[in-house]
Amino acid sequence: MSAMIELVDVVKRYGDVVACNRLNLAVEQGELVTLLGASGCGKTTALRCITGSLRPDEGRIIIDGRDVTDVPTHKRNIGVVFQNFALFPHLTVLDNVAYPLRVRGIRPVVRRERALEALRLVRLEGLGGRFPRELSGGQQQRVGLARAIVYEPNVVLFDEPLSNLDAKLRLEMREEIASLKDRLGFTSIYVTHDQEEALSLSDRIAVMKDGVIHQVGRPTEIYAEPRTSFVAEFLGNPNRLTGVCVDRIQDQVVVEADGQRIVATDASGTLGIGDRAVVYVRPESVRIQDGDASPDETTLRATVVRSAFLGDSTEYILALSDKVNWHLRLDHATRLAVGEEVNLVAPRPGGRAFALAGSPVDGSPGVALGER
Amino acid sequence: MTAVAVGAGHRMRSHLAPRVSRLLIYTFLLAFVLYVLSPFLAILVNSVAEGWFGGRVLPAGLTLRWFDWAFNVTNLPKVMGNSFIIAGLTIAISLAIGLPTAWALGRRRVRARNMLLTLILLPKTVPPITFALGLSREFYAFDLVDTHLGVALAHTTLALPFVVLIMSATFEGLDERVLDAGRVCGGNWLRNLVHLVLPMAMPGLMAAVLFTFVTSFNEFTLTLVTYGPETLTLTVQTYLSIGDGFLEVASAISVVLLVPSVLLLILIQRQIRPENILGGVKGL
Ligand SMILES: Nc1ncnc2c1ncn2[C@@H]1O[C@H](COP(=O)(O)OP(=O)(O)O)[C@@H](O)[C@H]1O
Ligand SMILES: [Mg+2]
């Protein structure tokens, strides 16, 4: 396997932004890459880095074997999905989907003929007539799509191509891309700043924040290991316990908040005894005890202090010490109460901890993610 | 018996009401376009009538006489053609130097921008006489006098604020994402002109087209200063025909004025709606 879309070192500044800061990041061929994080981190400034809107400040650009940092955009080949469509308004659909093979100076026959082929893989047949205008969010983006591999590139970009449309038809959508790369075989990156998305589409996942790439990764590697305390807060909605480590186990420490302990992994390994930290515990990976706990897990007591019913599911707020909070779902075979007193049983390790500079133990942002 | 006493009182406001207002309403908008009318009225009866004159209520008879003195005693068809030629030179200056002038206003970041374009309106506010006074001079000195690229040059004073302030707002308008997009699908900067921004564009566009030779076709201050014989135009022709004393003629020259403005009316009242100047999606 070759590397079909490489960064290196590219920096992109606007006045005093740094947009993108010295990425570095090789796609495979085929491969679906997605650049997760929240907005105005930089996705798509490096998006446009790699279509040519934009020049990098320093670094290059690599496609397909080729430095194209110097290659205007329409030498690019490159197919791409827009955030808003960003379809041609004046064209109808099929001129739309059309239109790079007619700058391409394709045949009108041969070109139809490629736009309704296009049109007939995203599920639009029999709406090349209509105007953009006179579709939906869900129709536009898929004319998009359509006229993003209508030219077979080898390399197709998306850029929150399903923040524009409703929740249902995201899903949609997104079974839509992940299906339609599958048979074409095209090589991606994903932007988006949902997790979910980026989570279930993805071959691997670069988190970015503040123009810097956090961590790349496999997804089940980026959740269940994360390693910074940005990619484990940004990625599941972990509960979070603050606390000073009070012992240390080769890789594992013991941290201690409130006269609560637990054990987690030393996610930087520079972790020593009397340093404050930061565990982040999946919610899924604790649970309620029925019986003692076994030798290999530790118990935390918390108090339930909220619960709201989900439908499928209730979620509990629970209280590990007047600062801290923590959410849990839990199905309808466990009931509690609220003010019951309950044992919490995590595994060891339950988490994740990461070395807290500067800020004060019980500074606990941790109430605040709890009670969110 | 009270409620019924108020329920009458009430039904009479509600019809009794509308009713007069809706008559007032009518009996000012008649009276209105009857008065910006009538001058009209007055030409089109004029530039056909025959004896039409000491507070006469209708012509004593019809008669296309006017219009075939217009077309053979002034010369109509030359006049005609000068002031098309006029426009058309007018169009053609305005748009090379307004289009470029909008594109740089509405595209790009320009410091100064709102001293620009209150420059550009500059001949727009002066009163045109004292323009035209100062035009001349400079006419003079160029040699422009009596030559259509000298009117239309006169002209294109007045019609390019028109042309830089519609164009910028249309170029403005124009989806910068859109124009990406035409590139990343693989459309060098003359496609997406061609293919893309004129597209677009072409609502505003033609609004500037249309203003712009109705400013030219219809200019008579500046013309009055800058014509010669060989450039004379319709207002001109008009104005000395009144001076003349041929009120007939004058009137059927006038009726030839008039046909591209009202064209243009007509015109806008069906085509150049917001939205078709925006030319907008869906959802944006
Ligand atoms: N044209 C621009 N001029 C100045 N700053 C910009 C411009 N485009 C983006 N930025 C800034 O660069 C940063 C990254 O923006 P962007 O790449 O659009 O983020 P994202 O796509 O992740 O939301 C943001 O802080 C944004 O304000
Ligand atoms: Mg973005």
Second form
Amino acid sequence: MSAMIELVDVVKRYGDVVACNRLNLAVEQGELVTLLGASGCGKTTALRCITGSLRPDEGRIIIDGRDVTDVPTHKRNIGVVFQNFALFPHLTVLDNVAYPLRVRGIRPVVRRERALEALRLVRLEGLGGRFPRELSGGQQQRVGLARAIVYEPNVVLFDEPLSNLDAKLRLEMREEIASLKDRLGFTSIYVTHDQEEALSLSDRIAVMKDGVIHQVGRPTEIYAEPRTSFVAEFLGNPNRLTGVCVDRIQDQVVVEADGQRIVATDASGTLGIGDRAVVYVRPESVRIQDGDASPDETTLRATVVRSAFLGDSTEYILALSDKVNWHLRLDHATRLAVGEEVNLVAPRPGGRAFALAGSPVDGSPGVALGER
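Compare with the form predicted in complex with the partner chain: the form predicted on its own:
Next comes a single chain, given without company.
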């Protein structure tokens, strides 16, 4: 089966800055793929190349088997949901939704019927006569979503659509988007810097940095098996330990730092004894020792530095050394005092280890060798 959307060696430059650097991505029919990364990573530039508002300097954009690199936006049969809603303030909700049909020359009676149906799909029946200023932010974003699907496009693109909404509305709109995609079966590329959005909505995630896609995979794969130190650190707010590889058994290594050791999977596949390495450990895989550790676990000594009440849990900051702090969330049944010494228990392997390229042992994380 051929992909519905393809980026083939896409390059986009702004002067000397390469915003997209040889992007290759295929999105299958009915799939939602998220471009995830921090501001300035190139994800929005990539999306604009797909919409046609930007032309790539090199490479091709293919939609439904057709090369649309030089095709204007209005002829690409794509819907776009924008961050800032982009509604016409002088038009009613119904006329905003019907506008894409109007520019396509659809008869007024058909425009009205299809716009009313789109409003019904996003649960805004009865609000067609209002103006955008009379709606809440969440309702305005639903209007934007209805407008994007009213002409039944094969592809719907989302440009950080929830970033202007509060937390409760973001959750509601995530559910709305997922429900509509399942019902209508459109193919999507979704741009966001929000990890939770990406993990909850996506069939696959493409993690970007500096115009490069570092890894593409299912949310569970990206989270559990990051291939570069950037992906490991970007997702999930992991704990990290930077030290030296002192032993190796098959695909696992032992990394030592300040007299403490942890067993980890060698994600880069390049670590040898004596190499500098950084290990990323998910906080949820660590526990407080309340008995003897099993042979399949590693014990680390730590001192409680501070705590923060988070409602359903308490987050503790624990010092493994003068330079290394880890964080751990515990339910309220476990209470630790500042200054208390505890043992942290991590499984074997307890995380993923990456070789450091050109960084001091206690410096910033490098890129996994051979990955970039």
